[in-house]
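Single chain ahead, by itself, as C-alpha cells, in the form predicted on its own.
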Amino acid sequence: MAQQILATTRRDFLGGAMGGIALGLAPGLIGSAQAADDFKIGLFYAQSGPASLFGPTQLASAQLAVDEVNKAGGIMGRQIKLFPTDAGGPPADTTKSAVRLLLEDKVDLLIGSHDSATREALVATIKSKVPYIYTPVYEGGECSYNTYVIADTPEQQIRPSVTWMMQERKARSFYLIGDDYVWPRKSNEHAKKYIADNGGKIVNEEYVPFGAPNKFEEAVTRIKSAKPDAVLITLVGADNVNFNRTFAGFGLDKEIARLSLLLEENTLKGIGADGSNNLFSCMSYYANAPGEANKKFKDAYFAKFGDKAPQLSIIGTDCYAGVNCAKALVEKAQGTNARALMTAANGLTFNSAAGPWTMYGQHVDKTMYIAGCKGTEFEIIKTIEHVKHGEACKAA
C-alpha cells in the first residue's frame, strides 16, 4: 500500500479535473501515501434535491456495512473511514467535492448512489485515478476504466418488466414520461426497442425539467387524451411522487396501468395508497421480498438503528452493497492499483442485502422482481431468477 502520490499543484489539479481533462496522474497512485492507517471511502449520496427522500436509508445502510467491515477488521487491516458527500445537486458541485475529497481527504475509493449525469461528470473528473463503484438503477453503457457498476440495468429492469406489462397485462401502446437528463433518455430508448420487440407502439414520449417544481396537470391532460394502455415513468423521487397523485387524482389510473422505473418504498410512501392502484415496479430487492439474506439484514439493519431507522429500499442497500463491494475487490486485489483492480473485478463475489452477487463486465447478474402496489406496500407478483445483466464491458 505504500504507493507514492506524484506532485500536482492545487491549482493545476483543480483546472483539469473542471475542464474534464485527465488527471496527471498514473491510475491506482491517489490516496495510498497518507499518514492515517484508516481506508477512506467517500460516499456520494442524495442529501439535497430532488432525491433526497433516499438520502436517510442510503447513508444508514452504508453505515451498516462499514460497521460489519470494520469488526471483521476493516479492508485489508485497516479501519474503514467514511466521507459522506452530497451529491443531489447539479454535478459540477459534485466534481468540486470530488476534487477535494482526492486532492485534501486523499480518499482510496469512491462510491456513487446518485443520478447518471453526475456519473458521467465524475467519471470525466476521476479519470479512474481511484476505483469508483457505481450503485444505483441506471440506463446502462458504463465500462469506464476503474469504475464498477452494480446497479441494476436494462436487460434486468426493463427489458422483463416490459414484456411481463405486454403479455401479462396486455399493453400494446405505451406513453412514456421522464426527467429531462441522461437516464430517463436512454432508458426509453432501451424501452422502445423492447416494446416494438413485442408488437407494441408509443403514442408520446415528453421529458420535464429534473427538480422543477412540476405538478404535471398538462402533462395528465395529455395521457388522458392519447389514452394509451400504459405509461412508462422515468421520473425521480418528488417528480415521481407528484405525477403518480396528480395521475390517480385524474381518476386516470383505475383505466391506465402505469410502470415505473424508479419505484421503490420511499417514493410509494410519498405517492400514498390514493395514488397507487394499477401501479407497477421492477427491481432486485425490495424491503419484503423473500429469503434467508434479506432477513438477516434487515434484523442487523434494525437492531443498529431501532425504531428511527429510515425506511429501506434498494436506493440505499445499494450503498450497504457498494461498501462490500469496495472490501472484496480491493482485498483480492491486493491493493488499489487500477490494473490489479480490473483483473480482480471479474469473477468477483461479494454481499449484497439480497445476498451474494458475482461481477463480471463491470456489472453483476440477479435475481428480479415484479412488484405491484398494495396501499403503500409492494406485492411481490413474479420472481425471475439469474437475470444476465447484458452490457457489453471488455475485459481490461
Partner chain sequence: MDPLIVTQALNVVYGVTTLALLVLGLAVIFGLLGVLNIAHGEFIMTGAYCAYVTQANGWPFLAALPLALIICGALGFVVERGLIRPLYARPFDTLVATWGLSLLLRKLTEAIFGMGFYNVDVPLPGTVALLGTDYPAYRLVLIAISGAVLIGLFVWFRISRTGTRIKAMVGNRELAEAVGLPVRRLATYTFVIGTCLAGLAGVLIAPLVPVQPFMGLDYVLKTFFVLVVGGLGTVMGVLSGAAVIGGLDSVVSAAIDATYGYLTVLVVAILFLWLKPRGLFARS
Second form
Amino acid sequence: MAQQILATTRRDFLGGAMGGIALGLAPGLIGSAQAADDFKIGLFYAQSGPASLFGPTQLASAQLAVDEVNKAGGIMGRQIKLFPTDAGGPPADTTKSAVRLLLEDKVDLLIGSHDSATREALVATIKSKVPYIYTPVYEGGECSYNTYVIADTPEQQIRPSVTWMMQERKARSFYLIGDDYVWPRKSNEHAKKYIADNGGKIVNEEYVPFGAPNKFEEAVTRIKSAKPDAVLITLVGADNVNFNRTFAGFGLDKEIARLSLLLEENTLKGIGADGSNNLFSCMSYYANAPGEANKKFKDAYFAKFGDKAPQLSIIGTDCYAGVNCAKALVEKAQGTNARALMTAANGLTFNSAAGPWTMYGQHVDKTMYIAGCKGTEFEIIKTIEHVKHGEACKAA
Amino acid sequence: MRVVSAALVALILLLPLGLSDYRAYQLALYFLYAAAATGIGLCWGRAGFLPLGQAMFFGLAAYLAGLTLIWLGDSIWVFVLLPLAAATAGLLAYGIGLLVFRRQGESGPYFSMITLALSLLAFQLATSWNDVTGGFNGLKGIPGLPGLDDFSAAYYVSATALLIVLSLGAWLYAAPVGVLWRALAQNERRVALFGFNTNALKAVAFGVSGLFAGIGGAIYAPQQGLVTPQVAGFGLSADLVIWAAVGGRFGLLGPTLGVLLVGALTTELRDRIGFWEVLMAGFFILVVLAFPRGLIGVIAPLVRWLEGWQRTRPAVPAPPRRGATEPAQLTLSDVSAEIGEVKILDHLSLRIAGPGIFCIIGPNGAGKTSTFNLLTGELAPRGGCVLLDDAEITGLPPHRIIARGVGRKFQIPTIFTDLTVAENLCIALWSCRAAGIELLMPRLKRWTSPMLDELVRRYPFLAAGRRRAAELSHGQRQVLELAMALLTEPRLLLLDEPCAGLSPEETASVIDLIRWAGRKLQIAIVVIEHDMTLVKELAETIYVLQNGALLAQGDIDTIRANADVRAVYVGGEK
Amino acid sequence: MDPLIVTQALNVVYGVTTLALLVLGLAVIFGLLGVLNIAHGEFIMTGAYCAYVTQANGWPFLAALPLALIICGALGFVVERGLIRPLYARPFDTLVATWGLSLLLRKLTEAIFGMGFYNVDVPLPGTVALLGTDYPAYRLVLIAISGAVLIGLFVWFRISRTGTRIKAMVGNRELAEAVGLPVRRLATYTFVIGTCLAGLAGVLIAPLVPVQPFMGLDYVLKTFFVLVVGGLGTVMGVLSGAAVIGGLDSVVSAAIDATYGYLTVLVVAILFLWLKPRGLFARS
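Please could you give me the other form, the form predicted in complex with the partner chain, since above is the form predicted on its own?
Complete assembly follows, chain above in first position.
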C-alpha cells in the first residue's frame, strides 16, 4: 500500500546527517599555533556595527603602542602579540570571542574599547581570570576585581565642563538630550547634580530611542521654544551628527550653546562646519591638544600610517594608552597574578598620548581639555590639570 | 533510518570528547540558534510563510528564563519553570498566528512584515522597560542551571535542547500535520476544501516555531548569564532566516546545518579575514541563485539511495467519516451573488434531493461553477440562503461546510503536485476523519479504506505511492482528484467537468466510476457537464442555468422538449 | 498663532513629504514589480555619497543629481539583470538576495570611502521667516521638490507611453507579453527608475543627515511600512502612507517624545498590516 512506504520515509532527517559530520570536524581544522613566549593581548574594538567608524583608529593606535613596546623589549622581555577581535556586534557575540581568546588563544591580558553592555558581559565572562583594561569614555562604576579603567569618568568630563559653561559662558538653564541607554542617563544624573550645585536649572530632559532611525526636527523645535541657555548632549555617533546639523539648520546655534559629552574628531567631521558653531566638548584628548607628548605621539602615528592614517580620536588614543598601561602594570606586578596586579595598579604610572597618567582606585586622574569647534577642528579653550576621577572603588 | 538518527545522536553526544572547551561552548550556543532556525524552516520550508521576527520568541523566553533564574537561584523549580518560559513563547506565537491568519488568511509578505515589526517592537520594549529587562545593558547576573554550569554540562544541555527540537520536528514532519503543511504551502484553498482549518494549521506551525525558538531562548539565558535586547531584535531574526535559507529550509536538518556552518565559520574567520562580510554576502547571493534548496539540497542526492530501505508496515483501517451519512438534501432559495459589478447569480432557487446523480448544464457564464463556489463557501451570497438538509450553511467558511459532508472536484485538476500520490490520497482519507491531536500521529499514514482498495483496483497507478503527483499525466491527475473527492465519502459530491481533457477510454472509465460510486455510496452527486452525451448517460435530473438563474429542470427528455432551453441552447447537443 | 505650533506643523509637513520622497524608489520596485528590495536604503546611501563626491570635487551641488542618476541607474541595471531577473517568481528569495546585496553595497562603500562620517554642506543655509516663525530654507525647498517629484511622477505615469506599458505589465504580465510588450525590458526599466529615484532622494537628503555606510538602514524599514500602510502601486498610496507613518511619527514626537513616536509607528504599522493589509489606496 502506498501509505505504508510513506510512513517510514525519513529523508529529511537523513538529508542533514552527513552535513552534521562535516561541520563537526570543520572547526578543529582551523586551529592556530602561536609561539609560546609571546605576550598575548586580546583587543576588543569595533570592527563591525555602527561604532566601526572608530575601528581603524582603535586598531592603528593600539598597533602603534604594540610596536613601540616591542621595539623597547616587549613586556618583561616577551614580544606583544595582538589579537584584534570584533566587539561591534551584540554582547553575546563578543563574549563568545572572549571565550575563544581565553581558552584557545590563551591570551595573557584583554583590552576593551566598546560600550558598557559589552563590558559588563565581558567582566562576567572573564571572571577576573586575566587582567582586563577598559578604555573608552564611560558612565563610571566599574570596580570589578582585576579590571582597570583608563576611561574619562563623569566626574572628569561633566563637572569641569558644566561648571565652565555656567561660570564663564553664564549658562543658567540647561536642556538635556541623549540616547536612551545607561551612559547618557548616568551622565545626566551627574550633570543635574553639578548644575544644581551651581544654582542652575534644568529646562527639560529628553531621550531618543537608541539604535532607532531618529530625526530631530521635533526635539529641536521644542528646544527652540524652551529657550535654554545651553543644551547638554549625550547623543552618540550618527544621532549626535544628525541632531547638531538639525539644530544649526534651524538657526539655533547662534543663541544657544551646546556641550556634547561624546564629541571627537570623527563625529565633528560629520557635523561639519555649518553645524558646529557654538558647540563645545570636554575630553582628555584632542588631536590638536598641546604638549610634547601628543606631538611625539602624532609624529609616530603619521610616520607609521602616513597619509592614509585613520582619523585621530580619543577612542583610538585610549587604546594606545591601554597597551602602555598593560606593559607598565604587568612589569610592575612582575607577572599576571591578579592579586599582584591589583596591588601594582595603585600608583601605577604609564604613558598616554596626552602624557603620563597615574592610576589609583582602578581609575586614572588626568588633565582635561575644554574645546570649542572651529569648523571641523577643535580649539582648546581651557586646560584643567589633575582632574580626579571621583570613582570610589574599594581596594580589593 | 533509525541507524542514521542514532548515529547523529551519538555524534552530538560524543563530539565534546574531540573538541576543546571553547569549541564545545561555541557549538552549544549555535545549537540554541539552530533550535530557533529549525522553527523558521518549519514555517518557511513546510507551511510556506516566512517569519521575519523569530528572535522575538527567542528573546521572550530568554528574558523569562533569566528573570526566573534570578528570582529562584538554584532551586530545583527552575527545571519546571524554564520549559514554561519556552511554552509561553510558543503560546504567544500561536496566538499571534491565530489572530493574523484568521484575519488575513494569506501567507504573503504581510505576515512576514508583521513579525518583523513585532520584533522591532520587542527590541524597543526590552530597551525601554528598564526596571524589568535592565534596559540596553541587559539583564545581568543570571545564574547558571543548578549543577550544570561548566562548559561540558552547558554543551549537553544545549545539545539535548536541539535534539528535542529536532525530534519534535522529525515527528511533526512525519505526521499528517506535516503533510498538510506542505499541501497548504502549495494550495491553501484546496486544503480548506478537504475540510481542514488552514488558518489554524498555519497558526500551529507558527506556534511550534515559537516554541522551538523559546526552547533555545530559555537555555540561552543561563548559558550566557546575560540577556540583552539584541536577542529579541531584528539582527538575530535576520541571521536566523539567512542561516535557514543557506542551510536549506525544506529539510529538517537544513537550518541546523546553516547555523553551524555559517555561524561557526563566521566566529572562526571574522577576525582573521578582513573582507569576511563581503565573502558572506556573495555566498548568500550565490546560494539563492544557484542552490535555492540550500546546502542540504546539494548533499541530499548523496543519501537518496538510502530510501530503498523502507520497511512496509501493515495498513490500518480508517475509521468511518464523522457526522451524518444519509444523502444530502440541498436547497438554494433566492440566492444572488456578485463579483465586483458583475451579477453572477440572480435569485437562483433550486432543490437537489439525494441520492442520485444530477447534472447542471448551461452556457458559459450561466453561473454553474459559481454555484459550486457558493456551495463550498468560497463565494459569499449577497442575498438568499443555502440549506444543507435543514441547516443553513450560508456564510460558513469552506472547511466547516466540507465537514458537513460536501466534497468537490475542480474542472482543472488541483492536486498537490509537490506531494506524492500516496500523500495526496492520505489527505483525502484524513479529510473529515481526523482532526486535532490525531493529526500528530504518523500511524494515520497507514490508513486504508474499502473505497481506496476499490479505486486502486480500478486504477493501479494509484498504488505507486512514492511517485510525485507532478509526474502524473493529465488524465491520471483527473482520476487522482476524483479519487480524492470520493475517498472523503461525502454526502454531496460536486464534480466540475470530471471528464475534461480525457481520452474516450478514460472518459468511459470515469463515467463508470461515478455511476458505481453513486450506487455504492447512495449520495447526491452533482456534475457540471457540457457534453450532452455524458449528461444523458449520467443524469437522472438535469438543471439548466442561464444568467445566474434556473431556466428549467427535469429528466433529459423534459429538458430536450423545453422550448426555453432550446432557445438558448441551440447546438448544445452534439 | 503660536510659533511653536506653526513650526511643529511645518515639521509634520516636512516629515511627510521627505518620507514620501524617500519611499518613491521602493514604491516603484516593490509596488509595481513586487520585488522586496531590502537594498533600497543602500541605493539612497549611494545617492548621498554622490552628493559628497560632488562637494569634495568642488562641483556645484546640483551636479550631484545627474551623477546619482548615472551611478544608481547603472547599478540598478546590473542588479536587475544579474540578481533580480531570475527571482521574480520567488519573492522570499529576492528578500535574501537583496539582503546580501545591501551588505555588499555597504562594504563596497566602506572600501571606497571608509567608515567615517561625511557631511554635505547645506546648499541653502539659513532660515526663512514664514507664518511667524523661522524655518530652515533648504527644508522648505525640499518640501517643494518632494511635492514636485511626486506630481511629476504621477503625471508621467499617467500620460507617457512607457508609463502605460508598465501599467499594462503590472496589471497582467502574461497578457502584456502576449500582446507583444517587451515585458523583460520593461521590468528592467522599472527597476532602474526605482533605483534612480532612490539615488535622487539620497542626493537631496544628504545635506541634512550624516553620510556614512550605515545610513541606508535607517530608511529601509520605514519605507516598507509606508508602502503597506498606503497600499501598493499608486501615488496616492505613497502619499497617504507617508502621511500616516511620517505624520504620526512627527506628531507624537512633537507632543510627547521620539521614543513614543517610534513605538507609535511600529504599532500603527502592525495594525495596518494585520487589519488592512491592502493599505489605504491599493492598486485595484
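In this text, rigid core is short for the largest set of C-alphas that superpose within 1.5 Å between two forms. Not measured: the values here are computed from a predicted model. Residue numbers count along the first chain shown, from 1.
*Asks:* With both forms fit on the core, has Q63 moved 2 Å or more by CA between these two forms?
*Replies:* Superposed on the core, Q63 moves its C-alpha less than 2 Å between these two forms.
*Asks:* By the 2 angstroms cut-off, has the C-alpha of S48 moved between these two forms once the rigid core is superposed?
*Replies:* Yes.
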